[in-house]
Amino acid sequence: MAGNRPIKFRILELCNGGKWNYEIVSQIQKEYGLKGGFHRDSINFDIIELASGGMLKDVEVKVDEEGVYKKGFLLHKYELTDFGKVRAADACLMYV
């Protein structure tokens, strides 16, 4: 299903309604069969790129005390912006 579309498109789908970066990364790794720290960080970078492009917005931040992503690093909760919804609809990912 999701493994056939570009990862950034799938990230946009997952963020509709809001998700933490570690939840997104974990879901993408599972769906696309990606393992290890390199892929984890690459997916997180894709999330950051989508946020810097205005398609996602950072709505909450907390320190990773438990090590769910990387202990001591910041965890970010992202939501799809209106611009992100339009771009996702343009790519036939979801209805606006």
The other form holds:
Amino acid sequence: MAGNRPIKFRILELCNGGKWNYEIVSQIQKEYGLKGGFHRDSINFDIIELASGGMLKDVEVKVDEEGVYKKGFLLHKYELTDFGKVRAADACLMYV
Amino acid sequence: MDLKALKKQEHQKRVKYGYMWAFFCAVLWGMWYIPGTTVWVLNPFDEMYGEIAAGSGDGMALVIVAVLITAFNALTVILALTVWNGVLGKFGEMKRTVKEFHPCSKWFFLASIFGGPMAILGSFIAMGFVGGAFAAVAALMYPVIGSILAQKWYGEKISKRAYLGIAFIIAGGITIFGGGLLTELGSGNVAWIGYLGGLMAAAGWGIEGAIAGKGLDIAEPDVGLTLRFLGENIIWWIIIVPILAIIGFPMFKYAFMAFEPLTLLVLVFAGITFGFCYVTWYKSFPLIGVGRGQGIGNLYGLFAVIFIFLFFGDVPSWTILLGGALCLGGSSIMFSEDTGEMESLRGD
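For comparison with the form predicted on its own, produce the structure of the form predicted together with its partner chain.
All chains and molecules follow, beginning with the one already shown.
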């Protein structure tokens, strides 16, 4: 049921197996029909919020050489933490 | 540029923005006490106070007027936040979030019970009975309640450093409350209910924070805060104000009279400062950590005292200044601790 639940729920789902921030952002933009740079940054901020809340952890970093997200900036790979799994389960995300 | 330098640059950028948001929060929160204090002497609230005081006594009149003022505060806050969400294009997300009753909206509505009828009403009562500076500084005690609750509830550990901070804040609180009380006991005229209001503000915001955190960490804060104020509006306008009207207080008569330019202007000013202090508060947390965000945000006590001095020329009594300084010292001790969140933010 993509696009029907709050964005952060979907981000938690997507990060279950570990995912790069640009992959998450572009998938969310597609599923929720959110276009443009403003929504892109706002979704990325959601990811940062989840990470700072301890639900996601930053597992890998690389420089965006080709400009898949923002050329010259850092790309982060995130994974769901144990706490993130508990919170996702509270939100009835069943496959976690 | 190499990876390490880029990481450092990204971290510095985040921290810079985080402190900026937290600082805005402190300024806005401090400013809120200006309309909050002013509104008491404006009509229709002044007239309403007179009418109810004549029939039911001063104490009752103050509480009932405070209810109406708090209800209007909630109304203008939700207006400000609705505009904000509209600008950000977040109505879709709001619809998605409100439907998630179990994980999200339940917590927001529960938080609004403690935030509204307890903390904000208590603040207005303290402003009306004792004064703006007292109301602002008394609420500085909220982190004590918040951290004790978090410890009991989610088993969060309180470090020695945090205990030291709590001790400072409690000493500050005793100075603020005790100082005012002693002076008033001497004059034989104690505004007990105002002091109760100060305690309600501190306890209410502490409890609200602990509860709201549960829903906010998996929702969009802009949306979550709007829903929390939606809850508060329901409590005031659908439950409490009508009940008071049925009991026989002239709630709606004066509510309709609030639509005069000056009163509306002051109320809108209250809504904007209060609404955006919440928004900026939550924006700072992911960037600098909850601890630092709250620590900087707590400077609102200082700003409130400064603004009240600039606008009304009120010099607070030395007990409020000393107590406020102790509370600020305590929150810096408590919040300058390195948190786990900071680690994950740095990405090292």
